[in-house]
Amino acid sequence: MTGSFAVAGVTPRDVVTPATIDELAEIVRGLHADRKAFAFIGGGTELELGNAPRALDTVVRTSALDRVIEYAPEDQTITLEAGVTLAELDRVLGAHGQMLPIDVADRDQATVGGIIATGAYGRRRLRYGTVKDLIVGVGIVRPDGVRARGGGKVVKNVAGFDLPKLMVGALGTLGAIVTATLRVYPVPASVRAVVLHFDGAAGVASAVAVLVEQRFEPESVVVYNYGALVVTFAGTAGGVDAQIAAMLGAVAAASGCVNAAELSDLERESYEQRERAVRRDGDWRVRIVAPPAYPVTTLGSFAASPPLAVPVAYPLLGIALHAHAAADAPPERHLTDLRDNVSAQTRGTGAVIAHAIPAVARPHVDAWPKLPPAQFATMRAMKNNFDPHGLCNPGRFIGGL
């Protein structure tokens, strides 16, 4: 049953699910000794991200590594194995009124190791940052099968090499993440959201400018389908009430808002489902990144390819998400044209990352933007240091790393 574990379109010859970290390390040592290419996966929610590996003999799953090792609610940290799902983590933390504020498409499937390897974040990044801001310590199995660890169990830990942050977003190309210590947060007493509708992107941009100028402190600011701006506040009941009242007055007066309304819990969940859909559905899924000064809500789309989910943007972060069906025209042109458009509109400062690519287009396009030579040279040196034989997820990451 290897078909369901294809990595960026490449099906492995074998899939193994070690029951313990020691067993995983033994498997990796054997693969390394035999010079066989391998990759690590958790819940498999981001298997389409990246380029096709040059070779893939074995996929090593971490899903059976699902123990909570240590939890200190008073310190707001938790240490756990990489295969723990976010849904299970929610259950453990929720019993103590705490949470891990990382948004993903499927919390039942996404694992702790997976969100670290993919550098996951969502709408709440505005308030809490990415997983890179929440990781405190990490345990890994290197590509040669040797166990290593970095960081610690407390939030303020700056001694030595920052291995935890290095593993964030590396797509498992530097080794297997087997344990992690994460910073967690209290569940806010009150969470309320308001939707403001505008005729076009200009009104959205005006409203976002007001949010910045007036120094509001929302938990998230998200634009859906170019015209619906959802602003969410979280905190104490009194603080949230005051922020919403002040924000409605300031934005409605300054931006020409068509209408505004507070969302019920069910309506707020409906909008969040749309955000999850744009991360999950579509033959093409892309993330556009640009400096927040540019109108990211209007940057690029696939003109010949119908959308399969509502476009979503985080204007204060400079990020937009699009999901589209495959089209009949030469498929590689869609990504190329989008990149050219984004580069032109942002004077070369924007980038496009493909999170999913149709199989027919994979041989012709690069999932990743090009990096400046000096930056890429540092990354290549790091890869060579960790994996000199190029066995660990070879070719999936930026520049064929």
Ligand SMILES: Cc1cc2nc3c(=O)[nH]c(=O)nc-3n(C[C@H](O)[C@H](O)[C@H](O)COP(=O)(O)OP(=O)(O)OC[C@H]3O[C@@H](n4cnc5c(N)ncnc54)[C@H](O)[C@@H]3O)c2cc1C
Contents of the next structure:
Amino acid sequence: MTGSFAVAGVTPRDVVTPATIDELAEIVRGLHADRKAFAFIGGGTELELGNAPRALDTVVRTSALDRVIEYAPEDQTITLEAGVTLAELDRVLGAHGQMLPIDVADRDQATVGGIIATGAYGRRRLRYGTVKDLIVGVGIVRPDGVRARGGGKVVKNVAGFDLPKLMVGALGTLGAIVTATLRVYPVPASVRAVVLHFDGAAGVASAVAVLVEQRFEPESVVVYNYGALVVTFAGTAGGVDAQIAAMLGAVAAASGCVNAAELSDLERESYEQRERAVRRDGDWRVRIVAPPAYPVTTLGSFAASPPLAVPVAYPLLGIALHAHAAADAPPERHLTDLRDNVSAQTRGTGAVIAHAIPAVARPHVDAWPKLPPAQFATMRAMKNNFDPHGLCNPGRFIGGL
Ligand SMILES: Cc1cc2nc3c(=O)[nH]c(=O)nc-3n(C[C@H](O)[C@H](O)[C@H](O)COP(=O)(O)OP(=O)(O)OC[C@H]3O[C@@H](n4cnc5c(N)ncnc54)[C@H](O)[C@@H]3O)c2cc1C
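Given the form predicted on its own above, I would also like to look at the protein as it appears in the form predicted together with the ligand.
Let us now look at the entire complex, which starts with that chain.
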């Protein structure tokens, strides 16, 4: 990672890269004693997510914490330091025919600590879940510099306060993730994908309904640009064969299906490129989430500005991703209009999270949806418990936590 280490547009005074976990804990103890504000950075591929921190004196990088601590292929678990990149993890697991089924694309940069802190997931969430479903144990450095551990080394002996799951998606606001134990999976023998083109979103919705009714078990279901449905199956060669044949028979008959074809690896790659683009490009990047009953694919986007990447949706997960250029209209209007639109179409059950916000709009908008007061009160109590002086990534998270 090069550049300014700016977190949601805020540039730190100092950047430090501890070589060991003890050194990181020592640094945090010093920052805490001096009441200085700090944040942790892994690969820096998701630093725009969330609100701008209220203060940021020091960025603590985890990139030098890059050891594989323990790997038990027979237990399908691996324990690593938080700075290990996903590319390195792929290499270690690949040698034993195993994988971590999290689709983060920028694997040379993104780190284990980063995928946990952001609660990362992609299209294969449908089959394997998010990091929350894969984390077994975690080691942290609290905002006061004290080390703590939660969870176990193997899947079956996890007991006590679920610290691992608490750290997932907390955006580094409760302390530094320094080690993690993750559950891994065998690489499937066969992975094949089919694309079905429809003449509109209604056709896509009816095809998705058939997939659910007929209990197909795809590894992932993705809609590109409202009209192209890509269904991927993984497993034994025979099993994948049978599912594809049956699915083509059932779904290709759905109304509005223009054509259906199996994708070559190269074609599959080109569709995955579009997923990367919607997570990387654009001044505005948003994630719309809604109960799968609602056609998230069509839940609209920023009407006021042109899309900069093909919209992507995971209809069975109730998630859609949009990327847009900053438009001329008053910056804050976009997000507010989109939120109103999503709320109206989902009877208030949908939400919009901003993964990137143009600098001009940041002072006027909140990256996070509002939470029900009781839920927020619990989160605030947790934050105050871990970080009573509000030094760790202050103001970055939901409700200004
Ligand atoms: C091309 C592209 C494709 C992407 N695809 C996906 C995708 O499919 N799915 C997805 O979910 N995301 C995706 N992302 C976003 C991003 O890659 C992931 O969120 C990734 O998990 C971030 O890891 P990182 O190490 O780069 O974290 P960073 O960007 O360094 O940090 C992200 C946040 O986590 C916190 N953090 C990082 N490390 C730690 C730590 N050790 N302890 C405590 N807090 C920490 C930071 O404070 C920061 O708030 C993509 C990004 C790009 C650029």
